[in-house]
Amino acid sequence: MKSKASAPGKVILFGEHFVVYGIKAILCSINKRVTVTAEKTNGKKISINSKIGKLVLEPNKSISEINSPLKPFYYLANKAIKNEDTGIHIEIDSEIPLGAGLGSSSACCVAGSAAIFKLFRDISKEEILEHAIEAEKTIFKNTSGADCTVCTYGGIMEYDKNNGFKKIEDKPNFQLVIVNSNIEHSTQSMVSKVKEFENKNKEKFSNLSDLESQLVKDVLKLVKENKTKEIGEKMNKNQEYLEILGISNNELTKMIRIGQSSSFGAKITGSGGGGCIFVLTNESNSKNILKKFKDNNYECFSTKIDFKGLNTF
């Protein structure tokens, strides 16, 4: 018996870093997916196979002893077969670049949770999400759960630390071009860098936070009105704030300027220091923007908002 599920990646449209300090963020899922296939096997073994490696272990190992990026899948499988006389084999296929701020780990945890638990019983999206967040905490201890949430439900959502997430029902028709710097970066080091900025520049950071909070409020209205040009202008403004925080660098700035010169707007998505930027565009201009970046030897692709979220089959 096999069970299969797929979940989309995500971008943070607005509010990265500021969200840590209680400001609202806006996220959306994108139509690049992770697909996970789970299958019951004879013998009590958990085996996991993906492009980034393999993991084969007996059940009931301590998670703290497992040094593998595949351990969220082990965590989920171990939980699912706790009272079952079976092993489990898991195959992972991903369209999402790793370590690029596009929610690869969250999409893996959501698709993994759905595929694994559906081998044994019907399970609600709410419970799938709960297991996915637990699994992601095995690699990112302080995850907010926002990424897993948008990967589960799809579309656009707003999120803040105090009120959690709220789905935005509007469906704007803009497109995104994602451009990968291929610069390795550490989310933790970027978060620490912003914290250092905040400690040294209390008043300046407070002013920036107020500006970001108002910007996000404005964007929520613009999304409702489907005003792509004005949303792009807000993206460029948000990028200015991120550059003041010090999470950009020469390469990211160069990429953003290419995007801003030929589209509605462009900015970093995620923690910065490396990873990806995205460019806001529409169908008529996306090929032109892709060509510009490819001519400059950047890895890039076009994507749309994914409104489906988690899919099981």
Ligand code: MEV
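Next up, the form predicted together with the named molecule in place of the form predicted on its own?
No partners, no molecules, just the chain.
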């Protein structure tokens, strides 16, 4: 028997990094997915196969000894197997660009958690999410949980790490264009960089957190009123705060200025240092924005909000 699940990638619209410190963020999931297929096998091995590589190991290995980006899948399979006399084979198929701040690892953890545990028993979305966050912690121990949460439930949501998520029911009519810097980055090291900033600049960080918190409150009102232009202005403000934290660089700033000059707003999404930016636009202008970035040799695509979240089949 095979068990299959898919989960969407995500964009952090507002509040990345600050969310790690308990400030509310606004996120949405996007229409690019990871699909994970799991099946029981004879012989006690956990084998994982994806475009980025393979991992084949006996169960019950210590996670700290495993040096592979596929270890969240091993963690999940090992937990699900417990003492049962079986192996598991896992196949991963992804349309989300890797390591680009679009939630590919969170979507993997969520779809992996669902596909693997469903081989053994029925499991609720809440429990799938819990295991997914544990699995993500094997590669990024300080995760706020925001990414896995939006990949599980889909749509647009507000999220804070102490109170969880609340779906935003209004369906805004803006469009997003995502542009990839193709600069690799590590979420773990960018989060450590912000921690260093916070340690050295306590008062400045606290002031910025207050500003971000107010900005998110304002945006929640603007989303209800469908005021795209004003939401774009808040994005540009949020980008300024991220630049103060030191997570932008020359290339990202160049991309953002291109986006800001021809749309409502543009900012980094995710941990920064590389990865993607996104541009807020509307249907009539999105082709123009795509052309502008393509003319400058950037990889870009327009995306829609996914309202489905985790899907099992």
